[in-house]
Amino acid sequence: MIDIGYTQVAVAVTLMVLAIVLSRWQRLGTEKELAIGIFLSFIQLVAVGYVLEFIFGLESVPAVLAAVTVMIIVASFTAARRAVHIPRAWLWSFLSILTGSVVTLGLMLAVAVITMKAQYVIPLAGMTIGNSMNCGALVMERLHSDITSNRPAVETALALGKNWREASHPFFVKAVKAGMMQMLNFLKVVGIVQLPGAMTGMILAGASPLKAVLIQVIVGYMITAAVTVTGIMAAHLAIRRMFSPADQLTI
């Protein structure tokens, strides 16, 4: 395994150094962002990693559904952050994310491919909570956009007798499918276009690469299908806060 210390870190920092020279040169103004974001993601992931050893060395399930449970909330508050135009949104982040993360590492707990302990629990719920949270911002931030912009056409079929479902499920459709843009695009590259996180980790670490190559498919396929849950659950929950029980668009 590759000996890596605060040195190695510092050196790495230079490769942010040169990101920040080449927004400046190209008057992109995100300097600042990249500086703060140095700071941040050095201090944040630190924290995280003495916190980890913590839980780690408690092998104890209620830190765990703890620290699952802080991920959650955490996520919920920062997708929610994209959809302010939508009433509780917070709340729908908050219930779209749970599914999604439940549905998909319950099931590999339930047929034993994981097991209920923290290093295996806590990493797979980190990618499983973060992509998730992506998708949902995206879909409902999506959704109300399309849906505000085609305002005439939503309300003409209203008009027509349609219900608030058939409506707006042409902004339902492109708006889900717009949050799982990304997994679509990764299934079809992985291993060809991008070695995936999981698998150069575990490769950096010294693990025969096939082994590698089989958890990142349980990876991948864990990611792909509480995104789904995800998006579609919380393009439900978001569009009907868009219409009034007697059907008409109300945002």
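The term rigid core refers to the most C-alpha atoms you can superpose between the two forms while keeping them within 1.5 Å. Residue numbers count along the first chain shown, from 1. In this text, all values refer to a predicted model and were calculated from it rather than measured experimentally. Compared with the form predicted together with the partner chain:
Once the rigid core is overlaid between these two forms, residue 26 counts among the residues whose Cα shifts by 2 Å or more.
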Contents of the next structure:
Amino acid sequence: MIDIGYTQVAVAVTLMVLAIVLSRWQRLGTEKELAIGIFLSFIQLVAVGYVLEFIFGLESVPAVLAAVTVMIIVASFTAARRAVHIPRAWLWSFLSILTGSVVTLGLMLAVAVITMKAQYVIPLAGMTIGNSMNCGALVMERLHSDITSNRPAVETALALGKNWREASHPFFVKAVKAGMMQMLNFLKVVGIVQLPGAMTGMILAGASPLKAVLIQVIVGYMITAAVTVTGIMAAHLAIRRMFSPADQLTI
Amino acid sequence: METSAARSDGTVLSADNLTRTVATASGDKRIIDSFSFRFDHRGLYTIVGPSGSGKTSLLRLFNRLDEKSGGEVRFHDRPIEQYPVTHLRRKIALVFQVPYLFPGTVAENLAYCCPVKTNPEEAFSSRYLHLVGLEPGLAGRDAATLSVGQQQRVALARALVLEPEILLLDEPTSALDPGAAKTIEDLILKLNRSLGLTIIMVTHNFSQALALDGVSLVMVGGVMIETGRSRELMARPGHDTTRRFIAGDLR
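Since we've got the form predicted on its own here, give me the form predicted together with the partner chain too.
Following is the full complex, with the preceding chain placed first.
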């Protein structure tokens, strides 16, 4: 395995300097954002490194659960920022991401694919929660914009005696598909166009490619299941907020 | 302020002190103010008034597409809230000013609310197309290729599939040329007289109310200022605003 230290990181920074130079040369106007990005990503990742070292060192199940809970809460608020038009979007994001994560991680733990150790649960939870967050945000945002821009279609269905669920079903389907699309595309090209993060990380850390592939398969399926559960649940929870109990469109 | 309908046959729908208030940037605004009226079974009513007088808002309260802020609406002498809303909307069908036809054929639009499996599809479509004066051959046409007049008729036919007792029509001829408008007016008279449907139609065109020869309700600023047989209102308007509206000074 390659020995990684701050010297190697400093060398990597030269690549970011190259990006800044290119941005300035081509007048992209992204130099400031790149510089901030370099600084923030370094600070955040190093801080996370220390936090993980600390949690791994504790070897405590409550500490692992607390860390996962914090990750889900942060992800919920991040997703809700993109769904500003939906009342209490953070709550629907939280419930959807929590369910998606608990179902998938819980199953993996229950059948002993992984054990309740920080080094397994936290990285897997991070990938699951991160992808679920993106899916949940996209689904809620898409639902709101589609239903708002297709008000005549929804109200026509309601006026013809359909209930809120039937009237919004076409937009529910579109939104969930849109939320899952990134993951579905990833599954189709994985290993051919790109080597995913978990697998690349393991190979870089010295694991055999075959073992890394098996882990990646598990991770990929876990994320897909979590994204599906989160997307469907976020859509159901968000769509209900757009209708009154008397099946009236309220947005 | 109440009046007997053209053909008194018992009250089918009544409103008592009906009010709707909506929040606007400049504070709460009462868009329907203390509306009271009794609509008789098999009656033909036109709600007339200048733009922004609350005509469409009133229709939307009758089938609960919007929620009232105060007062009461009764259907067959029962508050409309006591009916399952999907059932209520089938009994009090609304056809919008700009009809929305779902993607697909005319036949598919007609079958939208009806389990066509129990009907021979062709006979089913023909029956309703015939009712609104369209050729049965139109059933297989893509709904998007129809003219505005044809779309309005298909929307009417689709509402008739629900077998409603009351038909709410929101300016059904506003986008049509005079010739096409006349055929829709004839159709409305036929539906009222032959099928015995109670019809409540919104129009900003008083000459249309005259052509239909029913009872007119004059709305201004959310308030019903006057009501009576259209011809009587034309001959002896009891309110200066009604006179100005009939004369075309108010739009």
